[in-house]
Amino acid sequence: MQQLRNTPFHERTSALCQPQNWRKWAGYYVVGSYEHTIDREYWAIRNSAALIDVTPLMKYMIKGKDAANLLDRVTTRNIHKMSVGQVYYTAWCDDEGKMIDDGTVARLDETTFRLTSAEPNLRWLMMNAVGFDVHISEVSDSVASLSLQGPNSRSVLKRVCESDVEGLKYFRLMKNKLGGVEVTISRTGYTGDLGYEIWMEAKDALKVWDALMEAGQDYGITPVGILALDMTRVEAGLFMLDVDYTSASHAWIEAQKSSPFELGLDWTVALDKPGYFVGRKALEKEKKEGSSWKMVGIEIDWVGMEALYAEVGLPPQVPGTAVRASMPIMVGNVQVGYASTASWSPLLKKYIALAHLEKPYYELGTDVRMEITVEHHRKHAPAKVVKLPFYEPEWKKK
């Protein structure tokens, strides 16, 4: 059994973690929350600047003459259109067009890419690399990473970076020096807000953490755990592997698998790119025939939910963190899908959920009902299918 490890930031994060509220993520311990409630951490993401340890992401370096050819073969994006310094978000599928994982591809130079993923993918990459002139190495442990998110994140970086980050565009990356340390900064994140991810050698992790915390003092920088991150990614309409979908490589039955189209990733499937890629034929068929399921946003009607609690003399009860659980979605007396993550949105003042619905119930504006538990009894709160994301600030891409 694999022993859980500490990230290179543990010396700082463990000292700041008041409730010692730890979570497991890809073989590491990471902070759930730094305080006993997550309000301040949530609002740091939305109002100021949040510093999040995201080191447990799986990271692979793919180098060589055929690096672009390999990634073009295994992902749904057209990798040959990528410029050096560009980052793509992408999915990769099995032969049936069902998703194995999702992550980012960063083009570091003409023949060098970094791929991130939620789960181990080295064996799958190596199997697909047969016959290609390419070298694949896992660098998950040797590369540390921080996510700096929130409307003040750019101001913090400008104060501490040697080269100006003002011109760094959305889903682009640059090499820079931060507090005297060589880093790569990508304008990416998992919160749906203005944000950056900072990549460095593990040995330099504490120097970078300290430099950012010092530079961010005037901008409200706050260490943030993954519980607050979970709430913001739901607001941003971003799904999570093993929570909102099951990897095709782990699924026991067909019904557990999802395609990129079902998860709203139509824009990442480049059916116009030349040649073969894994899952192409199945995805072309689904594009033509339409998807049986789709992941959508659900907005629960507050007044309707309030009435269900009023029947037993209680005010509405909403969880303080995102709920990762399967909650049936009904139309009439028939179950037409399920919510996979639900969360109260402090910013929007709404109870929202990511839900998987059958055709035709996934159409925008459809009235549905979501199962909630009121005083140990299952009730159905009125809800509506809405467009994702729930929240997207104007400054996110500017």
Given for the second form:
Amino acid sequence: MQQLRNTPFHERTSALCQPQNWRKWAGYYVVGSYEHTIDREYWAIRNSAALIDVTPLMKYMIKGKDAANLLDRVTTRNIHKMSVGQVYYTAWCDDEGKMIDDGTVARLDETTFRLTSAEPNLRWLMMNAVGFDVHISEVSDSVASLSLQGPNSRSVLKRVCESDVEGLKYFRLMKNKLGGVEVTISRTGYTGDLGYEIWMEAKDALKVWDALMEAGQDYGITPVGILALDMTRVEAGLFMLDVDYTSASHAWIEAQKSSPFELGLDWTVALDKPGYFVGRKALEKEKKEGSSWKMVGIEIDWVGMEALYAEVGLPPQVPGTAVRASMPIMVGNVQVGYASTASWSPLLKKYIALAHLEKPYYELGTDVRMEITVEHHRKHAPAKVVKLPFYEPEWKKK
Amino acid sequence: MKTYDTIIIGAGHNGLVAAAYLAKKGKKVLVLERRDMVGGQVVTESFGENFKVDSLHAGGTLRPDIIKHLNLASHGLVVDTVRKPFISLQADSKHLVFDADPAKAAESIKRFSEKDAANWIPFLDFMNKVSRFVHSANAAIMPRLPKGFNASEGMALAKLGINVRMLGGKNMMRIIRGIPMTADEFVDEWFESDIVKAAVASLGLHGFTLGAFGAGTGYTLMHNWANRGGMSHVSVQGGIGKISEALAGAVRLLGGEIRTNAEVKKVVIKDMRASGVVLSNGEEISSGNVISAADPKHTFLSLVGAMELPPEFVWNVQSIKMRGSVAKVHLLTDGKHGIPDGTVVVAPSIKYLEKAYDAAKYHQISEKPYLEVTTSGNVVSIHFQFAAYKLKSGDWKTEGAKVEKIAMDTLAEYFPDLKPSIVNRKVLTPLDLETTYGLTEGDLNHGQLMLDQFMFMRPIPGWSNHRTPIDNLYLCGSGVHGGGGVSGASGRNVVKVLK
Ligand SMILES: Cc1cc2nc3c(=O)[nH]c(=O)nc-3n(C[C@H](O)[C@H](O)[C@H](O)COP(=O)(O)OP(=O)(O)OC[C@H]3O[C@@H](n4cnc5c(N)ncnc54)[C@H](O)[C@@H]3O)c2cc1C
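Now show me the form predicted together with the partner chain, since the one above was the form predicted on its own.
Let us now look at the entire complex, which starts with that chain.
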């Protein structure tokens, strides 16, 4: 039987996790929420500093003369344009231009990169490495990672890091020392807020946790589980593999696959880079012909929803966590798509969703209706296609 | 810089056939061959004084329509019309002789089985139909299954279907059933004598790393029968190299160019499109199309480079089974070797063949090998199976001597005068096939002709129509459908798909 594993932070996280609502993430137990309701954790991300154990991310070290060539071949971005210390968000596709996974690539030095992904990709990397002078190793277990997110996150790090993080720009990384331990800090995250991810040897995990918790006390540092994270990533317009799209490597049918254009990642597809990269021909074709559907944000109209609930004598109900379910989206009596994650945004005071809509309904401003269940009856609440992200604080990139 | 319509990598017979047809269409073609001579495996070479011989493929002929189209007779190609006998050696020297005259052959078979003798002529009649099927299959360009299949590709298959149907319903079924059969099962449907069966079944093993009990040797038997046009080899006056010389003559007369000592190092690729080649000496030559007549593994993994190709494609190419296991031993004698004229085999029983093959399975050299021997004047040429390309112990820099010894010892049991008659000798190991003749892993057919690597799965599924993931780069050697053996089919076919 497959056993779920504990992350190197388990000693701390388990002691704090009151409701015991553990979640499975890539073979690990992680905390869903530390408290019985998730409001405090949600607000920590948006108002102070949240400490999130993101160790279950898959991590690969790619080293060697051809490391950049390999990543340039596998991913859709132009890796040769990356400078040392830079991080790219990227998708990677099969040769039909359908997404396999997405993650970040960090250039640690001229010939060393770290790639993160949601699912195992070692075989895919190896398959692509034929003929390249490169060494690929999986470090998912040996490297632990913490995400420190929220407007106070910089202040916390400034207090505890040996080198100043002040100058660390959005999607850049630096080597640093924290709690007496060597770490890498990247200004990245999954919340769309000011935030950092801290990468360390698994054996040093607790030292880093403790140092951050101590330094963060005055800044409202709060251990946060993945349920609150899930709400904020929807606000940030970030999708999730296996929730909002299916990897081409395990889709059952063509229709389940997604291209980066369909997921709104046009900006990550460097069709201007030279030479072959996986999926190039298909992506060029899609770019030319246009995508048949796209993932967009929709905002459900509060007044419209109120009216549907009023019919049965109820005030509008909103879910307490992000809803990962397929919710049909209609125009007239015709289904034109579906939402894959919906969430109440406590900050925006809006019910929002990531939706997959057919052409031409994905255009901004299109009026659609999303299915909701009102007292066990299917209803369609009016909604509108809006720009992503739903929420982007000015301090995110500053 | 001079540019060409098409550059062809490799002056094997298939590359030359493609070049000649293109030149005939008025295209500017350049054939580049790494060796100092044209022909690939279809060559006659000298290994010493008075030691000139068909180095590899013993005798053979191109498809008659190709010989005619390219007017090869006018370039000096004379194919022998008299078919020599196929002789299966017996310990008591009362050899089984399959004479070209069916009645005479039946007479010899009679000594082993009356029933088999009676079946000989019906069998020949069936094998003629088989040959028609194989040639018509090889003339068809295989559709790209499972992907990319379109109506025009389906036409070729439909035509093939009609051709097979025209052989008669019963024959059609028998042929289709025969494809996945073992050679043993195939001959078992016709003959009862193990000696007769083994002699015929040996054709299914010739050139392949498969045993008599291997699935698909029914097909390889049919394939070799069709290419030879029977059991024995037909010889070419002046040596098989004349085929290649005639082809080269045709190419040049039609305005094509051929350069020997011109090894291609890289196919030049820009934006997933081939636009020429770079030679080992650094010279770059540009062209509209590039056709590789070299094997697919060499072509894609060395000349193109995995980096330029889709990962699944690379994975499939890496998985092509090469597995060479043929060695060749040439003996120059004083003429008193005692071996009769014809195609002479050591294939005494089905089990003997299977055991010989076991050696290949275990990465060894057969102690009791299956041999096919041809003579030309004083030279005795021995085709030796099995000698695994990848040896479990020892290496091919030294093991050639062992092959030589086993070959001579085995033959000497039947021909005691052989050893004293030997004046000079030359062994060609699977490694020589790779280094001298450019065959990856010493595989004669640029990839085994196994059931999962034939027809629309040759060289790999989805890419059976000579095209490649690189625009303007095509394949035409033995590694594509139509290839395997000497007929010119794949060289002929590529010209039909070229833009
Ligand atoms: C001993 C022996 C017995 C055989 N018996 C049979 C049989 O019974 N049945 C059967 O089906 N087949 C048999 N074959 C196989 C048959 O001879 C081959 O399938 C056929 O000759 C291949 O022809 P080709 O033109 O496709 O390729 P080849 O003759 O292999 O020609 C390829 C050419 O490309 C050249 N080349 C390779 N790389 C480069 C480069 N980078 N640059 C320039 N040039 C390059 C090579 O030097 C070579 O000249 C036998 C082969 C041998 C050796």
